[in-house]
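Just one chain is shown here, as structure tokens, and it is the form predicted alone.
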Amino acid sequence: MSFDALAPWYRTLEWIAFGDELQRCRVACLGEIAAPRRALIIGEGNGRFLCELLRFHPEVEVDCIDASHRMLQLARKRIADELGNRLERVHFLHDDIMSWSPPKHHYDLVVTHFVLDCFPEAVVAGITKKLALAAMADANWLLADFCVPRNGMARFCARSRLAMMYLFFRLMTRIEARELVDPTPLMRAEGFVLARQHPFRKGTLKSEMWRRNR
């Protein structure tokens, strides 16, 4: 799986398909968490969320993991251009989350925005366990992703759009997933509870804040 070829065009493609709603999902819970000390961001892409995280919480130290070298370059450039004095607070790591080994109980904020949907259920389960192990006892977990409403025309439209999106990304980036996996039961199994949820686009997008159940 590689987003390198799409990286220069990803912002334009996102805007054509969703306007600014994906970014609204990414940042919806930023003002609702306590100031984090060490954050882990998986699959950040071109750095739009990272930039807002550093604006909201300028003292945070961030490990930013992405399998796309080109996306990391774009993220680094965005931070350098917009928040150059905070660039030193970010460690950009070119790695695959499936093979990367994070330090245990190290992060009080974990972020997975529009990334778990790239993997099949068995892989999502493994990633969830790995990230839960990396999270501290008082950690928050921010997640933004697509979702399928339970019934009605919104459900039909969501499933149709997701089918087209998965076909496109399987062809262009070779993602493994063929359908959307709901990580909710996996996160609950790792001791996290849903503290806040913001629906967008008639329930076909969601922004969630999870907290460790101590």
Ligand SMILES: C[S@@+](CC[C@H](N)C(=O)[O-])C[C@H]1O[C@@H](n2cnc3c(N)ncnc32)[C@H](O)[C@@H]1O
Contents of the next structure:
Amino acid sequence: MSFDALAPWYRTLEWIAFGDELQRCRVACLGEIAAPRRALIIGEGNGRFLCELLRFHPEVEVDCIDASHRMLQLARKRIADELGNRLERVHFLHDDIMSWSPPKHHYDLVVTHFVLDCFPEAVVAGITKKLALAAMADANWLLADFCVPRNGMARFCARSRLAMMYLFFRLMTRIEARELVDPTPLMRAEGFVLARQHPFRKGTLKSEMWRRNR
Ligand SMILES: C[S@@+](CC[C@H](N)C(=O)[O-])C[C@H]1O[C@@H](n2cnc3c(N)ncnc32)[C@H](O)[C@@H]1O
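Same protein, different condition: the form predicted alone was shown, now please give the form predicted in complex with this ligand.
So here's everything in the complex, that chain up top.
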């Protein structure tokens, strides 16, 4: 699996398919969290969310993990161009979340935007456990992703669009997933509670804030 070849085109493809809705989805909960001190972003991609996180919360230190070297280069360049003085607050880590070992109980913010959808259910379960262990007892977890409405035409349209997207990403990046996995029960099992949810595009996209209070 690699997003390297797709990385230079990712922003354009996103704009053609979704306009600015994915970005609205990524940042929807940013103003609703308490200022984080240490954030972990998994699969950040080209840095658009990271940039807004640093604008909203200038004091945060960020560990940004991505398996794509090219995506990390784009993210670093974006921060250098737009917020050069914040670059030192970000550690860009070229690594695979499946093999990377995070420090325990370290982060008060975890972010997984449009990344858990790259993995099959057993892998999502493993990643969720790993990230929950890396999170502090009172951490927030921001999650933006696709979702499938319960019924009606919207469900049919969402499933058809997702089927095409999975075909495209399987061909272009060799992701393992064949269908969308809902991480909700996995996050609940780790003690996280859904605190906010913002639907977009008739409920086919969601931005969620999860909170743990131990
Ligand atoms: C679909 S893109 C999403 C990018 C961005 N988060 C967004 O909101 O658009 C998935 C990102 O996760 C990264 N990724 C995929 N599998 C990964 C893994 N096993 N470990 C770390 N990063 C991974 C890819 O390189 C890519 O940047």
